[in-house]
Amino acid sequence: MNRLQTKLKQLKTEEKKALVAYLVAGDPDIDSTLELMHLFVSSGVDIIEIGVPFTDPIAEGPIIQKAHDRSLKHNISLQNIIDLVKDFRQVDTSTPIVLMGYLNTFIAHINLINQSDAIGVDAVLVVDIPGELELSNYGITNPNIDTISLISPTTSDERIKQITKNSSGFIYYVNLRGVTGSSNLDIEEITSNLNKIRTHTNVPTLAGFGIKSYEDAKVLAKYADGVIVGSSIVEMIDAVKDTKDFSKIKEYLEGLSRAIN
């Protein structure tokens, strides 16, 4: 087993929920990054998900999007994420990182993507293919590298069917009808979506987009195996872009893995 995999396996025999934390790699800078990823893991993130900045961010929403821009105007590449999983892996060997991006950029550096877990990275989440196809259809074929595939309110029972095959790490279930930072969660589709999900596989099922509060995290926790947050902790991240206080960040997510156990 990966990191991944053992993370989830020691949470699930602790009866614990797991906290997924998200950024942008390079917003607003790649030692920023490098420093909130520490950040995250004393506040209590059990997996870190990083955003490999893209040009056409279709899944996000204007808040996430932004960041993509602000990343990539710092030249952002692949090969300066991998160099900062290396760095990261210098000091932290156990938590479970996850690259989150578009099919193009990860397909343009196979080589990189197929030798990652080399350096420390356990999971791809390719968000542009469809979850019937495999990334070995696209010349990612390392088998020490788990696909996280999503799966949302819209999607068939057959393609649950199909996608929970094609899934190992977790299924990250998007809670909304839309993008990044949507609102108005439906507890009630999502309960029956999640159960929906566990009568074709044991793989864990993370639900991810519109948590912000505590509350709502509180309330996922209840019927996830774990949330996943991203632009509330994009918009604080850029919000102290110029004074790099990230105190505040900490105790949000301190309050998040309070709420989910």
Given for the second form:
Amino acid sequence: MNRLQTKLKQLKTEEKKALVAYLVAGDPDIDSTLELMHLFVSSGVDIIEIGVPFTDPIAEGPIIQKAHDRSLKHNISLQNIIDLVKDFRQVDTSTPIVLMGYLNTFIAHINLINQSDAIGVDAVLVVDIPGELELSNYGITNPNIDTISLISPTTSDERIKQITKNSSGFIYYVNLRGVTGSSNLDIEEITSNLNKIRTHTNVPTLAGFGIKSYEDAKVLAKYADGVIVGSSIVEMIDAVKDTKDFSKIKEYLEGLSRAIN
Amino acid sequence: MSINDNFPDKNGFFGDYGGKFVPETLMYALDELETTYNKLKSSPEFIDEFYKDLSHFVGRPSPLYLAKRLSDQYGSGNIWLKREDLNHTGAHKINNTVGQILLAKHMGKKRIIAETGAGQHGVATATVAARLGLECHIYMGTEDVKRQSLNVYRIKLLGAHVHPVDSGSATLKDALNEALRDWVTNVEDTYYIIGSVTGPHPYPLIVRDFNSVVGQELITQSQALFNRNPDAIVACVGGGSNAMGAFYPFIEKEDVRLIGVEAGGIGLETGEHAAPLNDGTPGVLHGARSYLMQDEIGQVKDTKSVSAGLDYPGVGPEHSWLKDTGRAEYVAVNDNDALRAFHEVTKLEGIMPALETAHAFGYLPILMKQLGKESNVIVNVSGRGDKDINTVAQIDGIEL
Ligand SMILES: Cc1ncc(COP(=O)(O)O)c(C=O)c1O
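Same protein, different state: after the form predicted on its own, show the form predicted together with its partner chain.
Now the full complex is given, and it begins with the chain already shown.
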């Protein structure tokens, strides 16, 4: 069992929900990312999701797109991100790390990803590969790395069956039709789809996209095994990129953590 | 080499190229489109409807015209022009939009979206949407909004909304990103008319099929006008739809050279161009694996071309396959040579080609040297040049 599976199992036994927090590596700079990752953990975040910047992030709304652009100004590559994770692991050996990005950047670093478990990453979420296919189809064959698949409101029952078969780690339920940072949560639809997914798999199912307020997180945590929060954190990081005073982010994450448990 | 009805394969691959690399939300829409298209493409009523529109709305068949003075200029063989510039709205793009709007109608979609670079696809989409009274949104990079302002106004006159896109390089690739984001958001009631043989499966197949009418006509016209197959067909390649439409019916006729001309920008050796087949490596962008202009860490590079319609870092997957198998040749013509060809064809033939098309003409000096006096070369005149007058005037230092 890797860190991710261990963590999810532990939360389940404690009857707790997972808080997953997202940031883009290198936004505003790589040192701040490292600092933020530790701050995430000390604020109650269970799993860190690191966005791998890409020039053409088609699933992202304007907030996260701009974060990708800021990171790319420093030419942040997957190699830099692996180095970042290595630094993080000097201090923190237990918090699971998921890389979220687009196929082209992963393919460009396939040897790096396949190296060994020593890279300190627990799972990979590739936004633009169809969920019923496996990462191994694209050369990602590291057995220590889980595959996080997406299921969305438009996924057919048949696809849900196939996707759940190939998922390890957790299933990422996309709350809405739209890009990251949108805001039109339909709680009824979400709960009905989460229930449907549960009939096919025991893999924990976490809900992401469109979660901003404590109330959003609280409601969704009732039905999902955890919540994933991205754009609102990235927006807060951008707001303090000059002062680097991250205290508001800490406050926000602590609030989310309380709201879901 | 043989092609068959199973190409691309059921997952949308031409060899190693193509596929469906999209966020999960769009998978259902692509499946729906594929099912609809597979059903309709063999339906006699649908085919009849499509060809009727091509005749009466687009004005097909387009002529195959002997460019006498241009041929004399090179002195080696006949240069024939496939006059896609004479189509309604002024480019080959209308062949595809006329077909796809029929799919949208059959699927009951109420809202049409599209990306555009040169604006020709935007105009062609806004045109067919107007004809059916459908709401239409066109995404266009702010760079292109500036250099193709005439087409922007045409799109607006046709009642469509133009959304300028300022992200990234603010050109065609970014317009495509934004159109895909719109589609993810409005997937249920929206039909996305992609403008080239790019994007996820089944688009490369659908756009190729609708444009293949060009190549089909060329087979008949070549027989009628010079009683054999042409020695070569030359077409510019942005995403590759006009080239694919002209090439496709000739793929198995191996005596015909198929030559795609990419945008060489400032020059291939400078890296400042838009020629992925000449100077790119395979990668994944906009839903398909294909040749791509990218750096060593997998980021997509900015492109450079005087022509907005060719200013794109990717290319349709079937072209990547044709390149690797050697069935088609891909060359690049830089900005200056394309501009020279633009003036040459305008003066010698009284035909003002689009700057995209001018790239195809720009390869004639090299090609005609390789051919004998009896040869027949077809240049696919993908569009007319009115939209580029501002750009050309500016380069020539003329204030309009
Ligand atoms: C006249 C003309 N030719 C060619 C192109 C390039 O597209 P494709 O390579 O798909 O034919 C465009 C695109 O805007 C165009 O307007």
